[in-house]
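A single chain, nothing else alongside it, follows as structure tokens in the form predicted on its own.
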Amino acid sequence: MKSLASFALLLWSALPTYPQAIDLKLPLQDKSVRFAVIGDSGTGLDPQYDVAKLMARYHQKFPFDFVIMLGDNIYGGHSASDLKKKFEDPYQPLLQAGVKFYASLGNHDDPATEMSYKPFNMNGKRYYDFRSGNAHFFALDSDYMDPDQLTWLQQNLSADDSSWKLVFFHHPLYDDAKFHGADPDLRSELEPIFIKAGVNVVLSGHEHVYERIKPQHGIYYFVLGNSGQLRAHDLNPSDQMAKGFDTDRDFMLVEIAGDQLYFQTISRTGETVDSDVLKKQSKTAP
């Protein structure tokens, strides 16, 4: 009986401790652009549901309008029941509150299903864009970076005069995770376009960790691929890492107000693992 009680105590102590209060570090300025970020989320397992519940709680205090998804939105099967279990059920409170989700495709996604899945707002396209306030968002398909997509991106970025340009896709151009590592070929294709067009922020998933990279060529890079999946202790920090987290799942809240971008990354247990305010970069000649 003693050993059984000891095992129960050990099991209880290993369970996540959920916050009693919401610790919001964002300013909630009038007419700001507010959104959340998740990546590699669609497992249908308890940790995904834990993150989703916490997102719904934060939404009550920080009413974000939309969520961007950094790929691997649905793992495994893509039947109607899979979509319900791995997306509709966990995020039901947010969907009922009118929060929109904008998905990008990852290597575990089924493009044929997800591009036409209305709640993902892809409208049948592998890559697309949308605007919110003074920010312009570009969703890419990093699984198949063909010439047509690169031409579309270059033309639309160069013609855009939004204050903030944010690009999101699955495979990171920079990261310090050991399992995959950064994609230098993708970086050589995309980064010159980003630099020339004055992209401000790039968000990616794929690595099942969180990492904020120190600005590269003046661009802010984030990796967030642990909203459902986790590869514990996978980070191997280098000089390019500004902040990393690889021991639990998380999500990020973002607020853009004028020339300031505020963010807060929150773990499944409610711990703020990273937060800061980033100033909009000055435009320089390419």
The other form holds:
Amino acid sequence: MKSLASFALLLWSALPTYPQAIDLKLPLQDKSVRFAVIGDSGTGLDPQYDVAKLMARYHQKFPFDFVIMLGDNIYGGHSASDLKKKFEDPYQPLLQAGVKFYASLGNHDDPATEMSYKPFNMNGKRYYDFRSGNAHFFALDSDYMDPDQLTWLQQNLSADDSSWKLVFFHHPLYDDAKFHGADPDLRSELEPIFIKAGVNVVLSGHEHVYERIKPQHGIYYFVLGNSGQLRAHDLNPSDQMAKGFDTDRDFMLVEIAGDQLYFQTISRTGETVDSDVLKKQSKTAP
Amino acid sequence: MRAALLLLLILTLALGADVRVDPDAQFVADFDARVADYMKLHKSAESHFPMHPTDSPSAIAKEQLAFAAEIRTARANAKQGDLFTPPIAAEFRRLISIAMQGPRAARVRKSLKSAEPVTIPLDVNQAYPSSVPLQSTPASLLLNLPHLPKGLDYRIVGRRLVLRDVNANLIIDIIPDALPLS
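Could the form predicted together with its partner chain be shown next, to go alongside the form predicted on its own?
Shown next: the complete complex, the earlier chain at its head.
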């Protein structure tokens, strides 16, 4: 009997504690750009569903229009049942509410399937851009950063100097995770383009943790690869880390209002693990 | 008369020097021609199975399988070295080794490690296995390799360079030992 009680207590303590109230730290200004961010989400396992449920609850208080996906959107097989279990079912409340999803490709994704899958809004392309209000988003394929993609990026980034420029892709240029670490080869090709074009924010996944990096050459960098996966205690903090979280899954909410970008990163249990407001940088010469 | 003959000889030698072909460019041109031949087949299959965006993953899978089957059947006798002939493969190995010289070598190897390297059997005219991560290809390597038309990509798998049809997810050709030993 005593061992049964101990087992029950152990089970209870292992259960995530869900917040009763939504703790929104974003200003909800008129005509702001509102979106959510998830990365390395597509496991089809309970933690992904927990995060998705919490996103749906936050959506009622903070009606974001779209979600950007930082790659590894679908792990393993890519059959109809896989896409249902790893995307359609967990995010069903958001999809039904008209929230759009914009995917970028990770190394576990099947490009041919996901590019053609309408709910990912890739329109048959490995890399693409879209606008929302005063923000211009660029989804890249960091698995295959070929010269054609680099040229496309240079041309399209430089065509617009008025908006916030946010670039998202799978492999981080900066991070403090032990398992992979940042990709210096990718950084050597992309960073000069970002600096020259005045990119404001870069978001990546791949590492199964959350990390905000102190601005590098004036650019804000986020890593968020734990919306389904988790590599617990993988962060090895360095001087470049502004904030890290590696003990549970999470997602991020973002609101852009004029020259301010507000963000709030929320764990699976509803804890706000990071939040702040970033000011749009003025474009400086490299 | 003698002066005219001498001038003719000099002109002939000079012209002869101009028409000598750069062997590296020749290999790349040969590779481009082989890729162009393959793309005729790819485009023919694409016209039958155009892979339009759809809400239905089943429809995507069906189109992809049919697309791949058409190419597989048409290349039933395909073998390693059809596109990467020995001289072309040697040129690719040379280009890769240039991209991996000096400080770039460590960068490229770090990038490859970040791709979650796998050891898997691969065969020409077979699918890239969906159960393993698709291997990323470092950006600075891609800058040094011959340009590919849309629909094909290079993947580094172990030390092999793989030429892959993206929509069909088919392996078109392989260069073994393409990467220098670390």
